[in-house]
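The chain below stands alone and is given in C-alpha cells; this is the form predicted on its own.
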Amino acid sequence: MVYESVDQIDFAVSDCPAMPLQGCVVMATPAHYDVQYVINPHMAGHVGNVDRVRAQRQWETLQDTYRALGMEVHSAEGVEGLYDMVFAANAAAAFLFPDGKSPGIIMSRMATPSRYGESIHYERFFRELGVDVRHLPEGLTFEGGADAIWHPGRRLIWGGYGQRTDRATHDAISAMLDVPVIPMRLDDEAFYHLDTCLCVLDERTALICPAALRSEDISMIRRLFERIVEVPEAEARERLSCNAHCPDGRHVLLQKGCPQTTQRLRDAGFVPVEIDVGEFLKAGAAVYCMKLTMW
C-alpha cells in the first residue's frame, strides 16, 4: 500500500511488523572520487576542485567512526571514471525478508547517464557478499537508499521522488516487498534526494528540513513520528545537516559546522558526532550519502 496523504494513513507505527536495526554499512573507496560535472546545484563551482588526499582522510574517519560504533563495514572498490560511486547510498535499497534473517537489495537505476556504470560494479559486489539481488521493472528510475528510507525498527518505508526517482518506483517497491510506502515529492533541486531533508533518528523521532518538504508530507511525518527535530534551512541547504545518520538510535553522525542542528539534537537527547566530510559536500553529499546501510 502506498499512502499519499495524511487522511489515507489508517495505521500506527506500532502496527507495522518489527525489524532489527541495520547492523552493517557498505562504503565505496574514494580514490576515483571527483567533481567533473554538475548534476545538482551543490556541484556548481567545484568542478576539478576536489582535494583527493583530504577526501581519503575524511572517508577513513567516517569508516572508523562506524566501526567504533560497532557497525560492520564492507568496502567496495571505487572505479576510475565513476566519480560518484563513493556515494553508496544511491547504489541500491536494502531490505530484509519477513523471516528476519535473509538480506536482499533492490538495485538502483540512476537518473543521470554519468552514473549508469555504477550499477554493474555494485551488483557484482552485492552478489559476492551473498545478498539476494533484485531489479525494478524496466523504465523506472531509482536512486536507492537515498530515496527509500526504512522507518527504524519497522517494516515501513519513506520514499522520495520527483528529482532522481520516479513516483511509480514506490508502487513497485511496495508490491515487491509487501511493505507500506509513504512517497514524498521533492521540488527543490538542492534537496534532490529524500535523505537531504529527512533523517529518521529512532522509531519515535525524525530530523527534517521543513523548507524542503510540502505541507502534506510534513503532516504525514508528524502523524507517524511522535517527535520532530527541525533543521534550519541554511544549515540544511549549505551544509547538508539533514543528510545525517543515526545508526543506533542514539549517536547522530553529521557534517561538522552545523551548530544549530547539533544543539537541537542534544536538546532532544541524542549524541551528535560531528564529522568533516567537506570534500564530499562539493558534490552535494554528506554522511548519509557516503554509505549504504544493510542487515
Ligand code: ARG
Given for the second form:
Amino acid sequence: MVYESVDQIDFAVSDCPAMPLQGCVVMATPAHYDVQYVINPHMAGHVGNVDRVRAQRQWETLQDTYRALGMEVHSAEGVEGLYDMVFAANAAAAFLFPDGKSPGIIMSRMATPSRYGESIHYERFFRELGVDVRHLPEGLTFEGGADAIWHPGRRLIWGGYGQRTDRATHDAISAMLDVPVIPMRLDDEAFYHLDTCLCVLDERTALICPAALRSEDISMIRRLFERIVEVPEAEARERLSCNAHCPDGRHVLLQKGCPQTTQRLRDAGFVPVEIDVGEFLKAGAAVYCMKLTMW
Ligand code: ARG
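To complete the pair, please output the form predicted in complex with arginine (ARG); the form predicted on its own was given just before.
Following is the full complex, with the preceding chain placed first.
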C-alpha cells in the first residue's frame, strides 16, 4: 500500500513488523570522482574544481568513522569517467527478506544519462557480494536509497519522487517488497533526493527541513514520528545538513560547519559527529549520499 495523505494512515509504526538496524555500508572509492557536468544546482560553479587529494582524505575519514562505530564496510571500485559513482546511496536500495537473514537489493535506474554507466559496475559488485539482485519494471526511474529510506527498525519505507525518482516507482517497490511506502514529493531542485530533507534518526525521531517538503507530507511525517528535529533551511540548502546518517540511533554523522543543526541534535539527545566532506558538497552531496546501507 502507498499512502498519499495523512487521513489514509490507519496504522501506527508499532504495527509494522520489526527489523534489525542496517549494520553494513557500501562505499565506492573516490579516485575517479569529479564535477564535470551540472545535474543539480549545487554543482553549478564547481566544474573542474575538485581537489582529489582532499576528497580522498575526506572519504577515508568517513570510512574510518563507520569502522570505529562497528559497521561492516565494503568498498566498490570507482570507475574512470563515472564521476558520480562515489555516491553509493544512489546505486540501489537494500531490503531484507522476511526470513530476517538474507539481504537483497533493488537496482536503481538513474534519471540522468551521465550516470547510466554506473549500474553495470554496481550490479557486478552486488552479485560478487552474494546479494540477491532485483530490478524494477522497465521505464521507471529510481535513485536508490536516496529516495527509498527505511523507517529505523520497521518494515516501512519513506519515498522521494518528483526530481529523480518517478512517483510510480514507489507503487512498484511497495508491490515487490510487500511493504507500505509513504511517498514525499520533492518540488525544489536543491532538494532533489529525499535524503537532502529527511533523515531518520531512530524509530521515534526524524530530522527534517520543512522548507523542502509539502505540508501534507510533513503531516504524514508528524503522524508517524513522535519527535521532529527541524533543520534551518540555510544549513540544509547550503551545507546539506539534513543529508546526515544515524547508523545506531545515537551518533549522527553530518557535514562539518552546521552549528544550528548540530546544536538541535544535541538538544534532542543525539551525539553529532561532524565530518568534513566539503569536496563532495561541490557535487551536491554530503554524508548520506556517500554510502549505501544494507543488512
Ligand atoms: N552529483 C550527484 C547527482 O546529482 C550527487 C548525488 C548525491 N546523492 C544523494 N544521495 N543525494 O546525482
